[in-house]
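First, one chain by itself: the form predicted on its own, in C-alpha cells.
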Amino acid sequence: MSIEIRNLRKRFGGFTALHGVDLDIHDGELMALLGPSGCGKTTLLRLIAGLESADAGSIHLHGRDVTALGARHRGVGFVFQHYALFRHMNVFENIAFGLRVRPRATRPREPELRQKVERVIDLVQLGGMAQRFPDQLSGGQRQRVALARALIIEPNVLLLDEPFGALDAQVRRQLRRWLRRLHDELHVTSVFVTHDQDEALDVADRIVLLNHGRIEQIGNAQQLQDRPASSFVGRFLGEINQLPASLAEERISLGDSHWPLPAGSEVKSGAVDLCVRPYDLHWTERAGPSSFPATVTDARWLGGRYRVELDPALAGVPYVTAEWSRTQMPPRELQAGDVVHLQPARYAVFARAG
C-alpha cells in the first residue's frame, strides 16, 4: 500500500514540529525516518498512524484520504519502542488482543483466531513460548511479541517507532536483520523511526533524513552517503572531512591544489567546504595539482582497514582522517611524521556557513 503525504504541518504550542512535508512511500517499501532528536520523525510517524492530527496537509493510503480518520480506521499496525505489552497476559493473549477487541461481526471464531495467532507466533520465531508472560522473556523476544501483535490484524501499513532502541547493540543488530528478512517475506509497506544511522543504512530500502521538521534528502544508503544534498547530510551520515576552499569558474581551489566542480553542484562561487569521506581520501607519493600535503600523526590497523589521521596544515582544520585497506596503503608502513599527498577521489561542495 502506497502512502502519499502532501504539505503536512504540525505545531505543538509555539514549536513547529513539521514544516510542510511532502513524501511518497512506495507500495511494499521499507522506509526509515532518520534524524537527530527533535527533528520531527516520530511526529511524522504518529501522523501517518492517526495518533496525532495534522494542522494542515493531507495523508493518503493507497489513494484514500485518511487525514481526518482516527488510528482504528486506517488499517495500520504500530510497534512502540517500549513494547507496551500487557504484563498480565501471556504471549498468546498479547498477540490475540487485536483480534479479540474487534466488533463481533468481524471477530474471528475461536478456532480461526487460535490458528491465526499460532501462525504469527511461528512467523516471528517464538514457537514454544505462547504460554510465557512478558517478564519471562528477553528484550528481543518481547519486541517480537510487540511486532506479532501488530501483524496479527493484517495491517496495510506497519509503523515502528525506534523498535530496537531499548535493546543492547548485539541484539539490535540481530533483530534488524531479522526484520529485513521478515519484511521481504511479507512485503507489507513499512516505515520505521530511528536515530541510529547504521540501523537505517543496514535495513531500509530508502531513507528520509529530517532536520528541524524538514526533509533534507531522500534516497538509498549509497545516494545519501556518496551524494549528500547538504553539508548536514554529509556530517550526519558517517564521518566526513570538511576542508575550507574557494570556488570560481567551476574550479575548486585549496592552496595550490585544484579540482573540477562536481556535476549537479548548486553552489557556483565563493567560500566553500570541500567535503570528502575518509575512504575517498586517497594518497599519492608525489605532489601534484590535484593533491595536497599532510603529515601523518597517527596510523592504526582496525581489522580490515587502516585509519590514518593527518595534519594538513590548514587554518581551522586540526586534522583529516583517511581510511585505507591493506592494499591501498603505501608500500611501507606509515609512521608519525611521514608526509604524504592526499587526493580526493570523490567529494561534494557546499557553501560555507557564516
Given for the second form:
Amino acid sequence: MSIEIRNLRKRFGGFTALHGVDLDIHDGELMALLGPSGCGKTTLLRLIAGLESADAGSIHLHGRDVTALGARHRGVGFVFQHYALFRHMNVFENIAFGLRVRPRATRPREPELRQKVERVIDLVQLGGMAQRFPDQLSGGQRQRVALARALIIEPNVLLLDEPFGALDAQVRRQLRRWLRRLHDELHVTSVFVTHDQDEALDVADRIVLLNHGRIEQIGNAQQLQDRPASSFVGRFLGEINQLPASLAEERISLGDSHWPLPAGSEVKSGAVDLCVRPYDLHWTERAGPSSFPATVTDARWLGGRYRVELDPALAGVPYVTAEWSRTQMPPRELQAGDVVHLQPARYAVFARAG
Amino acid sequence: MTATATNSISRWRVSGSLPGFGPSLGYTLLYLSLIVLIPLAMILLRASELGLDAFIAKVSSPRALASLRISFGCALIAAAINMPIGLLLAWVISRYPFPGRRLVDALIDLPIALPTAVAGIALTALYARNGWLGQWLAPLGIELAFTPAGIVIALVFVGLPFVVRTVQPVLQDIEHEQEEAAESLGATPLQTFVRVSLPTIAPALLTGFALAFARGVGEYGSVIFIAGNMPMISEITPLLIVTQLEQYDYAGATALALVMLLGSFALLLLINSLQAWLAHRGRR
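Return the structure block for the form predicted together with its partner chain; the form predicted on its own was the one displayed.
Up next: the whole complex, starting with the chain shown before.
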C-alpha cells in the first residue's frame, strides 16, 4: 500500500475541513480527489504532502509513519495549481532545484546532475526549452516544468493540486491524456485534486468523492456513476433525475407506478428519492405498471443523441430529462405536447434529504 | 530640426497601450528641470566661479576630505546595517500575525515624521556618557556619542523606514507556494530563504539600501547633535558646508556641495543599475 490514511482530522479555527478520513491508495495507482469547492480535497492533499499538519489521525507512506514529518522529509512530489515555479531561475535550474538542495553526501556531481535533468526535460517533452524563464512559457509548458521539478526527486508519491485548473479547455484535454500516458510509463503512485468530474473520470483509476470533509464514496468511474452510494454522489457525477417516491415492503411507488427495490439499497421504507440518469430513462409506447406518463416540453438533437425535456405532472418535479440514442428514439419525431411513457431502466433510491 | 526631434522620439517610443508618450515626457522633463535640475545647475554655476585650481584646493583640503569620508562612509555603513534589520522587521510584520502588529507597523514610519533635531537630541540623551545607555557603555570603554559610531546610529535610525517600506510590499506579494514547493523538494528553511525568497526580495532590498543611503548622506539635523562635530573626526560634509556659509565662503560651500552631489549621483546610479540588473534577471 502506498498511502494509508487513518482517521485523519483537520480544523481551521472554527471550520472543520476533514472529519476523520480513512483512505488506502495502492501502489502505482492514479487516484482523483473529487468534490465541490470547500469539501476538503485540497486540505487532504496538503496533509499527505506535509504542507499542513493533522490534528488527529495518521498517514503512512509505503509503510512508514510520516504523520509527524514535515514536507521536506516525506519525499513527496507536489505540483501546485499555479505551478509555483521559481521565476528567477530558468527551466533547467527550476528542475535541478531538488537535486541542488540535497546534502553534499547525496548530491549528484554536475555532469550526473545535467544528465538527470536533461532526461526529465525529455520526459516532459520540453527539449530546447532549458534556458527559458517561466515568464517565457505557456501555461501548459509551465505545468510540465512543475511536473518535471517534482519528478526529479524520484518521489514516493506524486501529488497534484488541480493540475489542469488554470489551463484552457483544449490544452487541458491534451495534457490530461498526456499525464495518463506518463503515469502508465512511470507507475508512480499519484493523487490529484479536481472539481471537474469529467477530468476525474477521464484520467483516474479510482475516484474519491468528498463532501463537507467526509468521503462519500470511493470507486472507479463506473461504480460511482452506476451505483452511487448517496444522492450526493448521484448528483455530483453527471446529470440525474430525482423523483419523489415512497418505499414500502421492498416496493417503490410513484403515483400508480411501481418498481422493485434494487439489491443493496440501504433504505427500507419511507419517503425516498428515485434517482435515474437521463440515459437510463427509456421510452415506451404504452402505459404500464412500471412506467409513468410525461408530456414533452422540448426535444433537441445533440449530435449522436436526442435530448428530451418532459413534464411528468408530479408535484415538486417541474421536469425530467431523458437522453436517447438514435436507435432508442421513438419512430416519429417528437413535438412539444406529445405524451410518452417513461420507464427507468436502472435506478437507485435514497432516503429523501431534508 | 523639428523633424529630427520627432523622429528621434518616435524611435524611442515604446509601442504600447498607453497613449501620450510625447506630452508626458515633456511634462516630466519640465518638472524635473524646475524642481531638480535648475537648482542643481545653480550649484554648478556657483562652483564654477572658483576656477579649477581653487576648486581642487577647496575640496581636497584635509578637513574637507575627512568630512566627505565620514559622510559617505557612515551613510554606507548605516544603509548596510539597515538592510538586514529592515528585512527582518518587514519579514516579521508581513509574515506573522501578532498582537500589536499595527502599532509596530505605525512606529516604523516615525523616524520619517519626527523632526530630525528631535531624533538627534533623543539619541544624544540616550548614548551620551551620562545617558541611559551611555552610562553602562562608558565603563566598558565604548563611547558612541560624539564619535563616528554615533553618526552611524543616527543614520540607522533615520534610514530604517526606507528599507522596511520598500521590502514589505514585495514580501507580502511573494507567492507562499514557491516556498512550499522548495520545502517539498527537500530544501532546508535556510536554503529556501537564500535560493527562493531572497532573489525575489533582492531588487527591493537594494532600492531600500539606496534610499537609506541617500537619506543618510543628506542627513543633517539628527547627526549634528550626536556627532560632536570635531573636525577631522566626526564632522560631516553638510555641517562643513554650513560652517563655510556662515563664514561667507559661498564658493567653498558650493564646491563641497558639488562634490557631494556628484558622489551621491554616481553611487545611486550604480546601485540603481545593479537593482535593474537584478530585477531583470528575476523576471524575464
